Structures are given as C-alpha cells and as structure tokens.
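Encoded as structure tokens, the following chain is the form predicted on its own, with no partner shown.
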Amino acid sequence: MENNINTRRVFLNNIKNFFLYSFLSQFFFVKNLKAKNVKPKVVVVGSGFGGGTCIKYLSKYSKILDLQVIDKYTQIQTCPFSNLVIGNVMDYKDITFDINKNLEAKFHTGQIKYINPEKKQIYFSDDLSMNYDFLILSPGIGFKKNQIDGYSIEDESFVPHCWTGNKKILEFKKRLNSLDDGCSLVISAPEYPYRCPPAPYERASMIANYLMKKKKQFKIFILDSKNSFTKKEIFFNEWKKKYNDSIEWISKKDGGKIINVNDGVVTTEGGLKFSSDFLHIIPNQQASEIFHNSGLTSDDWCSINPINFEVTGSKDIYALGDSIDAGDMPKSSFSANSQAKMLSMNLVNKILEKDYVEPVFLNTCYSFSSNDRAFSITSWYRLNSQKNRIVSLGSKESNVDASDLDRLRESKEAHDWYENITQMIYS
C-alpha cells in the first residue's frame, strides 16, 4: 500500500511541478523558434476523455506550437454515465458536450481515411488532406466484423451496441422501453480486452433498474464469451440485494459465449439456446480502423513506446486510449486522461529539447448498480524495469459488503469525479 501512495504521490507531483517547470523553459526556447520563424504542427485526432486531455494541456503552449484539432464528431457523447442514461438516472443531455473550442487551437470536422507516416499526411474521405509535424491519435475504438454468424454490427434490425458516443443510445432506451411485462433480455459479453471491462455488467444493473422503476417482471441473461469479470463478487451480491434473481450470468466454461444468431434465437458454444425479447451484443473489439487503414499496428492493438506514446516504428506519431496495448493499465476513460497527461508532458518536453519524464498513471473506474449505489476500483502503475511495459502496482477495490451508506457515498463520488472531468476538458 505504501507504494501506492508513492505512486500516486510521484504521478500528481509530475503534473503539478510539469506546467512550472515548461513555462519557465519556453521563454529560452521560444527565442530560438522565432528566429526560426516556425512553430511545429500538433494534430490531435479525437476530443473524447484522452484527445480532449490532450487537447486542454497542449493548448497552454500556444507560444511554442501550432495545435490543431480534427473530430467527426462537433459534439462529444462521453460513453462514462452512458449507461445511466439507459438506466434513467442521467438524461441524454447530461452526458452530451460541446467541442471546447476557446482554446488556443484550430479545429476541423472531419473523416480521416488514412495517415501516411512517410510523408506526413492525413487523408481525409473528401480527399483533402492536412500535414503534421507531430500526430497524436485518440480515435477511441473498433469493432471486430464476423465474430458471431448470424450477426452483423451494420444491421440495423439488431439491438445496436451503444459502445461508441452517439445517438444510437436513443434508439437503444426506445427499444428497452417498447418490452412487455414478463420480458426475456439477452446482453452477450465481449473477449477481453475491451472498452470499460466492467460496463456489460453495469449496463444490465441499469436495464433491470429501468425495467424495476416501470415495474415490469424480466429477465435478464448475460451469456459472457469469459469466465470471470471485474468486481464480479460485487456485482453478485448487489443484483441479489436490488434485483433477486432477475439477473443471471452464464460463463464461457458453463455455455455462455454465443456463436450463432438465428430469428432472434442465440446458440452458445455449450449449445445452450435461447429465445429473447431483447437481444444485446456487445461485439468484441479492435484498435480504430485508421490504426489498421494507415498500417500502424499488426495486429488488433497498436503498440506504443510507453515513455512517452509514440506509436512503434512510426516516428512522431503518437498513440493512447483504447485502441492502443498499454501493459496492465485497462480501457477506460480515465486511463485516458492519465496517459493523455504524460504524453503531453513528454511531447513538450522533446519539443523544449528537455529529458522526459518517466511516467506514472492512475486508474479509479466506478460501477452503477441503481440509482444511488456505486463501487470502485482504484490501481497505480508504472513501467517495468526495461521500459518497455506498464505494469500495476496494485489495486484497492470497494468492500463486498459495503453499508448501504458507503454505496450512497461512492456513487456522490462518482458524479463528482465526472462532473469535475468533464467540466475541465469541455468547459
């Protein structure tokens, strides 16, 4: 535990004593850019938790660089509290924000179709395209096609995923709302890794806290492509507390993952069948498709230089979020904002020609279960001894058995924790 502490200690000082530390610095350096008369050219790909982070921090070094920012996307849907939207707690309005742009940085609405590394360009669908000098990437996810027959994730007759901010989550609580009393759900849970490993799960408390509050009998069945799951014990005793027996979890060793989708009637690989009224697949995941487009990973994960993000073999882009491996650290939004933080530290510190800082992250992922119970899971990290992985120091989780006082305490701490986030990335 002591360790923890120390890491935590070391990551909020870096950040603290960062900012002074590269004010002071610029005012050598900028002489020089100047009578150079250039600037480099930052791009940032991507306004969610880890661009915006990005975004935010770059922005203060205006003097020193000419940040530019492109998204497809003029609003920003945060998948974070997405599922209390399902679960009627948030309205869809709470958790929609618009791009910050009163910041020192031009944006641009915009498709990419690829990157050339070569020659420094992004190609965009319309054909322009834009040169950079430094690329930073955080695209969020990608979808795995053909994981299931039977099951397409561009159909639009199925359920749709709701794992990416947009507006499909409408048409998701349309459809929830649409289901008669004595209703049978089937939600299917991805492979690791994937976004938000605990989400699948939150996302069936919110559905049975939906249905609870229209007072409608249902049952829900999670058919899991895994065996196990964070917060599992948890989740367990709280379903049992709130919703009885109304939510049941079927492993991967029991039959659990699906391999076939047929009239609406699922097959597992146990061969296991069943018959839903609503049925959810949660696909399985992949690094975004400019990473594969652009020939920037091998494999479903980009790989990075974890010093300081730089995406491997490709000089002078640099990659965090979902889509990239980052050692033990999980796919979450705030492991976003923690790795968005040391990559634009060490960023500008190569461009102040300065030595990197090694870095240090933080991960804290709470868990809905109603509308005022809330559990978390917080872990430290930092980089193996050869550099070249990161690696968790531990973690500490919420108590099983928490009082129903804790529960109320921790899910006040989670709104804060997304009201303060959002307020300084969006406001």
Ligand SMILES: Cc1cc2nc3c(=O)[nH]c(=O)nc-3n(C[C@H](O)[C@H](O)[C@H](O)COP(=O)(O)OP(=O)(O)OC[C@H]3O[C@@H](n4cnc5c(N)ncnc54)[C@H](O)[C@@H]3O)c2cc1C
Given for the second form:
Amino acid sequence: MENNINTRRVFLNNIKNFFLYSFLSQFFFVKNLKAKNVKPKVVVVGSGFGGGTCIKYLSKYSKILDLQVIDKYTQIQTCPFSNLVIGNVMDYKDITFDINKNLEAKFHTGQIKYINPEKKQIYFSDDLSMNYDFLILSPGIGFKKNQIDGYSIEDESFVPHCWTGNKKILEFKKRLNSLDDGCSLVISAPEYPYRCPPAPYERASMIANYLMKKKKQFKIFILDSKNSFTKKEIFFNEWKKKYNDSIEWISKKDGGKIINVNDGVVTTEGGLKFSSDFLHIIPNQQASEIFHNSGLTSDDWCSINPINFEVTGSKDIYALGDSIDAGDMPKSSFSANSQAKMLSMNLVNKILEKDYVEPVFLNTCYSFSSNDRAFSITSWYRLNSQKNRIVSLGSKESNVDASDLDRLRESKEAHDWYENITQMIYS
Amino acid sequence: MNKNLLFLTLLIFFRISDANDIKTFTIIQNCNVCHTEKYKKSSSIKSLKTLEKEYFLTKMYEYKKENKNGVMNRILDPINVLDIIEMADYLYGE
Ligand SMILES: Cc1cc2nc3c(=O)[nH]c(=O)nc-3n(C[C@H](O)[C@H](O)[C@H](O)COP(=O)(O)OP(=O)(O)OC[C@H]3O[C@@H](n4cnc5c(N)ncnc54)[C@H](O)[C@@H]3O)c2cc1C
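Which structure goes with the form predicted in complex with the named molecule, now that we have seen the form predicted on its own?
So here's everything in the complex, that chain up top.
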C-alpha cells in the first residue's frame, strides 16, 4: 500500500516535471528545428467538434508545428442542439458558428475527395492537392446506400435527414410547420452504431413539443431497426408524462425495421404498413467517404490505435470522432472533444520525441424531452489491459423518476455545457 | 483525516487510476469541456481555476458522499479520494 502511495507521489512530481520537461524539450526542439529549418506540417481535416478541438489545442504549439486546417464550410452548424431548433426552442443562428480563424493556423476552404497515404498527399474535389507530414481526420459521418427500397438521401422529395449540420434544417422546419391538426408522423431510427444514440428519440420529443405548443393533435410512430435504445426508460416516462401516448415506439422485433417506401407508404420487416403526413428517415451510417475513397478502412468504420489514434496500417494518419471505431465510446461531440485532447497531447509528445501518455476519456450526453426538461448519461473510458480497445468503466444515468426541478436543472446545465464547448472551440 | 488513512478507507472506490498509469492532468482535461475558463456569470458551471483549494476539496467530497443523482455525482463515481487530492494539488498547488 505504502508502495502504491509512494508511486503516486512520484507521479505527482512527474506531473510537475512534465511542464518543466515540456518547456525544455520544446526549447531544444525548436533550436533543432531552426537548425534544420523545418517544422512538421500537421493538417487537420474538419473543423467540427473533433477537428475544432484539435485545432484549438495544437495552435498553442505553433513553435514546433505548422498547423493547416481544411473544411468544406466556413461556418459550422452544430448537430448538438439542432433538435431544439427543430422544436422552435432555439434559433438556427444560435447553433451556427464561424470557424475561428484567429488561431495560429492556416485555414483552407475546400472539399477533400481522397488521401494518398503513400505519397502523403490530400486531394480536393477540384483536383488541387496538398501534402502533409501528419494528417488528422475528423470529417464526421457518411451514410450507407441502398438500405431501404425506394429511399435515397439525394431524393429531395423526402424530408431531409438533418443528421449532418447544414441549412436543410430550414426545409425540415418548413415541412413540419405545414402539418395539419390530427397529423401522423413516422420517424425511422437507424441501426447501431450511429451518430448520437439518443438523438432520434430527442428529435421525436422536440417535434412533439413543437406540435403541442401549436395546439395540434398528432401521432408519432418511431419505427426502429434496434430492439432497445439508450435512456429508454427515461424517454418512455417523459413521453407518458408530457405527450400522453402520442409517441409510440415499435422495436425491430415487433416489426419496426423499415424495408420499403412506396408512394409515401412504408413497409416494415414485420409486414406493417404506415402511411404518414411526414416521413422522416434517419439513414444507417458509416465512416465518412474520405476513408472509403482512400482505402483507409475495409469496414464500415475506421480502425485506430486507441493510444495515439493512428489509423491502423497507415503511418502518420490519425482519425477521431464519429468516423472511427472507438470501442465502447458513443459517437458524440463530447466523445470527439475528449478524443481530440488525448490525440493532440500524444501527437505533440511524438513530435517532441517523448513517451505517450495513457489516455482517459469522458462522455456525458444530455437529451431534452421538452423545452425545459433534460437528462443525461455519463461514463468514463480507458484502455483495456491489452491497450487495443477503449472500454467503458460503467455508465450512469439521471434518475428515471427525477423531479420536475431536477429535469429543469439539467436542461440549464445542458445549455451551459453547449455554450461552453462551442465557445471553447469557436471563439 | 490524514491522506494515508483516507486512502485506506476509500480503497473501494479505487478504479479509474488503479494501474497508476493515468495521470491527473489527463483526467482534468476531461473536466475542462464543461468547466471552461471563460463562462457566463449566469452559468451553472464555473471555471475550476477560480475556486479555492479547500472549497474544491469540500465540494468534491460532498459529491462523492451525498446520495444525489446530479451530473457531478455520476462523474465522480469511478474517481477515488486520492485522485481528488491529486487533482486539487495539480490545480491549486500542494
Ligand atoms: C440530431 C443530433 C443531435 C446531437 N446532439 C448531441 C449532443 O447533444 N451532445 C453530443 O455530445 N453530441 C451530439 N450529437 C453528435 C455530434 O454531432 C457528433 O458526434 C460530432 O459532431 C462528431 O464530431 P466530428 O468531429 O466527428 O464531426 P463533425 O462535428 O460533424 O465535424 C466534421 C467536419 O468535417 C467537415 N467535412 C466533412 N467532410 C469533409 C470533406 N470531405 N472535406 C472537407 N471538410 C469536410 C464538415 O464540414 C465538418 O465541419 C448530435 C448529433 C445529431 C445528429
């Protein structure tokens, strides 16, 4: 035991020494760089939650690295809190941020088509290219094709999925606004894994919140490709309390998985048929196209080494956020932010030729059931003993029967978290 | 209570850093996503840096001990008292 305490004491000293050491090694490294006249070029693709956090962190190390950033947009519309925009609780402008260009980094606007890992070259859709020494990819998600007969993401006659940040949310709201009293809605929830596991159910709640405020009668059917979902008991309780039985969930085993859409009528695996006034399909997901186009994954998701986030089999390419297989970690902006800090810290360690630090991650996902009621789930994550997988230390949720005051308090905390994380990245 | 005694008493909570390979500053990196340095006056989440060490320790022990279901209680679940002391030392000096 004493030994243990001593080791931990030594640890504390190590932490203090870390800064001194960081400073000294940066100093000698910079001297060395000046002699060689090179700084490694670190290119970050994506200024969302994962990439944006990396940029914020790495821009503090401009003495030892040349930071370059690429995003296809100059403005970011976040997915977190987009359901509150759909529910008319927040304005579209409240979730839209300019990319912060006042950092020690060079910013480029352009869409990446693919990477050539051998040549260390990035190719844009307009055929321009850029080289890198270290590449960090955080481009969010992509969508699987041909999952439901008769449905295609590109077909604009369908309600837009709004599962990536873009202005289609305004079209979504317009269609929602045009619904009449007594309307029926169908939402299809995707198969695991996908971006933000509670978000389809939060979306159903915020649509219900909106329609109820407009004094419209409605019925929402959630047709699910899964047999369960996160925070299910809390959502059920909340739906009963707030919306009577206006939201009905049909699991995969009860025949909820949609297989066909024809003339607005959906057919499920169980042979059920639904015709609705508002059909909202949330497509099945996979890693962003960049990974598939560049041979950086042979699977749906990109596999990484969880110590430093290096893409399996691809030297000097790192990936984080929704496109990776992060073991037990859900695909959330909280997770992407946590991964970004660990990745950046260890990339700096690599550049400074120091040892990697053992990463530890946290995720807390808030969900809203109405404008003033929220609840959350939290878990810490670390590496397993073989150091090849991120594992959960056990998740904990808000109480199922929490008081109205607790739900209100968590809704304020959720807004404060969102305000803080977006300010941290974008200001 | 002296630190060794605390450690013995609360060994049961020893989970997050049990292999002694996770450093305090990596744990704190994860607090900073909510506890940012810049925040609105009305925010329910304050910067950790502006707190006094004693206040930090008192609040953290309270979160650990009380039978409440707030986000901080849940976050501290796998964090033991020695981790808390090290966090306080790291944030506010020994
Ligand atoms: C409805 C909804 C609600 C959500 N709510 C929450 C929540 O409350 N809390 C939470 O923690 N998470 C939430 N999420 C999840 C969260 O949005 C993602 O997990 C998070 O954004 C992942 O970060 P990322 O960096 O991987 O991707 P993103 O944040 O999507 O960033 C990707 C960036 O890459 C850029 N990009 C993409 N492709 C290219 C290309 N080819 N070339 C150049 N640039 C490119 C994009 O423009 C974008 O800026 C929600 C998601 C949805 C859909």
